[in-house]
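Taking the form predicted on its own, here's one chain by itself in structure tokens.
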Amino acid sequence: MAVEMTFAKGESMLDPKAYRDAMSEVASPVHLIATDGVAGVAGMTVTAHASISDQPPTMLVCLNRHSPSTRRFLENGVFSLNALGAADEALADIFAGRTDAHFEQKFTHGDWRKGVTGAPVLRSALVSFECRLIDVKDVETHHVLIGAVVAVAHGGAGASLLYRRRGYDRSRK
């Protein structure tokens, strides 16, 4: 069934839980977004990503402007994003703050290593990237980070974790 919407400048008719359980409907690939500076370590939980160009690598990934954790990021100016395998629920689960592990305390959980930007990169990943922010877009109730890819490491293989009608799914290999 189609939804019918009218929009006016900044204005959108769609109610934002439509949206919402629409979206719940696509599933996204789960990464933990790492970094570490002048600003502290930090980490979360995201499946808001994309990659923009490979000529030269470049992604994205969306932060939300209220977490606790997004002015590290974009104080310390690098992040690692981690893909996560199906295995990595518990991991994922804490770095989305469902238990008390705040900052610092959530990477005393998985294997971590310091990349060559200084940002923690997740030994275990399907595929890391570690980049250097140079561009933030404010888009709504998120910042838009735009990241440099500067490296890239391969880890573990198997299935991808998977955020789909708001609970985890394994894809097949």
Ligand SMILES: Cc1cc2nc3c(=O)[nH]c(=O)nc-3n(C[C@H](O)[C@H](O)[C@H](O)COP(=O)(O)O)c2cc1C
Given for the second form:
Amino acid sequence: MAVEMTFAKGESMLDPKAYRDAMSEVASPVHLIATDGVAGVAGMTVTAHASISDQPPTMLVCLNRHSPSTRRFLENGVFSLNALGAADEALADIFAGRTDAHFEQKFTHGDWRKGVTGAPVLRSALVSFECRLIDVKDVETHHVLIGAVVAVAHGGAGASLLYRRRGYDRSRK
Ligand SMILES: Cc1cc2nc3c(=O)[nH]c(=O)nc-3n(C[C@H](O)[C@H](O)[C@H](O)COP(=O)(O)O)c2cc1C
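Since the one above is the form predicted on its own, can you give the form predicted together with the named molecule too?
And the full complex, kicking off with our chain again.
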């Protein structure tokens, strides 16, 4: 049965939980974003990303401004975005901070190489994009990082790791 969410009378905003519940119905490909440079190495699991343009190749990623890793992305000015295959579910948990591993400890998991920007690039990713940070927009709780894509690398084959209904979607494995 379809349930319609509407504004309560006089409210200007949808309830955040109703928004989160609605977003949880949408399957999102899981990526690892990684950086290295003057501020040190950092990596996070992300689903909030999008392509903006192909002329020139440009993409965006939304990072929570309260995550300890976020500052390193802003200061280093480079990042890689690595699309995970279904076999890399454990890496997604590690880079989401669901274990005791933080910062460099996260990178003892997975097969990483140094990319042309200096950012770590995951060899098992379905595809990796390397970006130079060209702009940052502050929107509510998040920084929107806008990156000029300077390199791509094609990696493993197979199904994407998807996140839906607050868990990994195993239906396509
Ligand atoms: C499936 C999934 C998707 C996520 N997507 C994002 C995202 O798009 N942006 C973000 O800032 N955090 C996102 N997170 C949360 C971060 O991965 C997490 O806060 C961060 O990596 C914590 O690591 P730390 O404690 O080592 O800093 C996501 C987490 C999961 C499990």
